[in-house]
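One chain is shown next in C-alpha cells, namely the form predicted alone.
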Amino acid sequence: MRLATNVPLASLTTLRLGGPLRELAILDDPADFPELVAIAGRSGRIPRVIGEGSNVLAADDGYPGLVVRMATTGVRLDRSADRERVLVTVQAGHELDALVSEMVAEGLSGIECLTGIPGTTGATPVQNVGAYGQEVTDTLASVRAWDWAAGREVEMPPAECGLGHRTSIFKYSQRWTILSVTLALTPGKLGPPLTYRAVAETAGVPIGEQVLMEDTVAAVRHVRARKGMILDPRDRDGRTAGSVFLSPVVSPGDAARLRAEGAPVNEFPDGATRVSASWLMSAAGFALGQQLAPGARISTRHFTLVADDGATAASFADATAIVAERVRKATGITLTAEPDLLGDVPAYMRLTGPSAQ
C-alpha cells in the first residue's frame, strides 16, 4: 500500500476537478488491507473509497480526510459450481472494461453489454451498474466487504445488498468497503437478446435477436463511442462522469403524457416506470454543445454534461442545477444527480441523495 498527502483530487477523477486531498492510500495488494484498517482506526474516521474516479464530483476545496484508491486486481474462476454457470471472483480494483474482455475471451456471458463503462468491478454493486439490457444484479452471486461498524469481513448475498436502479445499500453509506465481487456467468458463445434498437441495428439484427458475444461487444462499443461515452482524454467531450442524471421515476399519468410526446418511457427491472433523462434535457430545449456555466457544457454528441478548461466543481454543480431546474419547469419531472460527491459542494448536494430512489 502506498500513502501520499496533499494529492490533487483532479488527478483522481475523470472530470479532472477537485482540490487537495489530505491523505491518499493506494491499495494494490489485498494483503495490505489490515494496515488500512489500522490507519483508519488511528484517525477515528472511515475512509472514503474511489476506484477510477469515473462517477465522482470532487469539491474545489478538496477533502480533509483519508481516501482509498482501490487498485487491487485479479480474477479467479470456479467452474465446479454447476454445469450451467461459472463463479468469477474479482478483486475490487480490477478494471470493469478489462474484465468484460477477459470474460468474453473465456466464453462466459452475462456482462458483455457493460463493455466501455469506465470504473472498477468493486464499484459495480454500489451503482448496480447496467447498460443496454444488462445489470450487475443479473449475475451478482456475492460481495465480500469490510464492515466498519462490526469491525470484520462479511460475505453478502445479493438479497442483502439492496440493489435497485443505480443504487444499493452501499451507495449512500460508508459502512462497507467492497473487497471483491463474485459473479455467476454462463458458458456459451452468444450474448443476450439485444433489446435496445441502436445496438440491434448496429449488429444488423432485429430487436430481440442474439449475436456472438464478440459482436455484442462491438455493437455496444460502437453505440457508446458515437455518443462520446467511451472515455478518451483526447476527445473534446472526454471530461465526463458518464450519465449525470438518473432516469427519473414517473407516475402512470406522467408516463402516458410523456409517451404521447414521444419520450422513451420504459419499465425497469426494479419495477419502476422511468423516462430517459437525456430525452428530458432535449425536451426542455437544451442543445448539444450548449455552454451552461464557466467550463461546463452539454456534450456535443449526447445529452450529458462535460467539463472544459476553466471548469470548477462549483461551475459543474451550477450547470447540473440549471439543467434540473429547466427540466422541472418544462416537463414537471424532477431530475436527481448520479455522480457521488467527495467534499462539500452545496449546490450539488441538493440534487443528490436517497430520495432519488
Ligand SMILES: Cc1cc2nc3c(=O)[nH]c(=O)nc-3n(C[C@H](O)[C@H](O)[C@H](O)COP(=O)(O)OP(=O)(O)OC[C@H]3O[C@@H](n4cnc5c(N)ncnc54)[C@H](O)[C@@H]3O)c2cc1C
Contents of the next structure:
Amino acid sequence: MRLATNVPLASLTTLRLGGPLRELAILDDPADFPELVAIAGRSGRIPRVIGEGSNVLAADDGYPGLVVRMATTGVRLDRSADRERVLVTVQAGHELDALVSEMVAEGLSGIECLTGIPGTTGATPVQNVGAYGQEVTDTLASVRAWDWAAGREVEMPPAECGLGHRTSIFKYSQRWTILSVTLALTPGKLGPPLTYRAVAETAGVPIGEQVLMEDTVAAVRHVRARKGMILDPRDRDGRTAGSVFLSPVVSPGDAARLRAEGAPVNEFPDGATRVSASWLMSAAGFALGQQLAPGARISTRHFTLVADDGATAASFADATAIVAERVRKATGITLTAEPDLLGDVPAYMRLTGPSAQ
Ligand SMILES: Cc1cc2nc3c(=O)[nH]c(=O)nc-3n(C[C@H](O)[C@H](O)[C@H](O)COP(=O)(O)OP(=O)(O)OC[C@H]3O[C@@H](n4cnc5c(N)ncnc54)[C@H](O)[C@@H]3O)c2cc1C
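What about the form predicted in complex with the ligand, after the form predicted alone?
Let's see the whole complex now, leading with the same chain.
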C-alpha cells in the first residue's frame, strides 16, 4: 500500500477538478487491506473510496479525510461451477475496459457491450454500470466487500445489492468497500441481440440480431467514440465524467407527450419508462459546445458537460444547475446528476443523490 498526503484530487479524477486531499492510500495488494482498516480505525472515520475517478465531482476545497484508491488487479476463472457458465472473480481495481477485452479473448460473453466504459470493476456494482443493452446486474454473481459498520468482510449475493437503474445500496453510502466482484459469464462466440439502432446499424445487421463478440465490441466502441464517450485525455472533450445526468423516469402522460415530440422514451430493465437526458438538453435549446460557466461547457459531440482550463468544481456545478433548471422550465422534467460528490459543493449537492429525488 502506498500512502501520501496533500494530493490534489484533480490528479485522481477524469474531470481533473478538486483541491487537496488530506490523506491518500493506494491499495495495490489485497493483502494490505487489514493495514488500511487499522489506519482508518486510528482516524475514527470510514474512508471514502475511489477507483479511476471517472464518475466523481471533487470539491475545490478538497477532502479533509482519508481516501482509498482501489488499484488491486487480477482475474480468476472458475470453470467448475457448470458447463453453461464460468465464474470470473475480478479484483476491485482491475480496469473494466481491460476486463471486457480479456473476457472476449477467453470466449466468455456477458459484458461485451460495456467496452469503452472507463473505471474499475469494483466500481461497477455501485451504479450498476450499463450501456447498450447490458448492465452489471445481468451477470453479477456476488460482491465481496469490507463492511465498515460490521467490521468484517462480507459476501453479498446480487439480491442484497439493491441494484437498479444506475443505482445500488453502495451508491451514496460509505458503508462498504468493494474488494472483488464475481461475474457469471457464458462460453460462446456471439454477443447479445443488438437492441440499440446505432450499434446494430454500425454492425450492419437489423435490430435484435446477434454478431460475433468481437464485432459487438467494435460496433459499440465506434458508436461511443463518435459521442466522445471513450475517455481520451488529449481529446478536446476529454475532461469528462461521461453522462452528467441520469435518464429521468417519466409518467405515462409525459411519456406520451415527449414521444409525440420525437423524444427517445424507452422501457428500462428496472420496469421504469425513461427519457434520454441528452435529448432533453437539446430540446431545452442548448447547443453542442455551448459555454455555460467559466471552464464548463457542453461537449462538442454529445449533450453532456465537460471541463476546460479555468473550470472549478463550483463552476462545473453551476453549469449542471443551469442545465437542470432550463430543462425543467422547457420540458417539465427534473434531471438528477449522476457523478458522485467527493467533498462539499453545495450547488451540486442539490442535484444529486437522494436530495435531488
Ligand atoms: C467517458 C465516460 C463514459 C462513461 N460511460 C458510462 C456508461 O456508458 N455507463 C455507465 O454506467 N457509466 C459510465 N461512465 C461512468 C463511470 O465510468 C462508471 O460509473 C464507472 O463505474 C466508475 O468507475 P471508477 O473506478 O472511475 O469509479 P469512481 O469514479 O472512482 O467512483 C465512483 C463511485 O463509486 C465508488 N467506488 C468506486 N470504487 C469502489 C469500491 N471498490 N468500493 C466501494 N465504492 C467504490 C466511489 O466512492 C464513488 O462514489 C462513464 C464515464 C466516462 C468518463
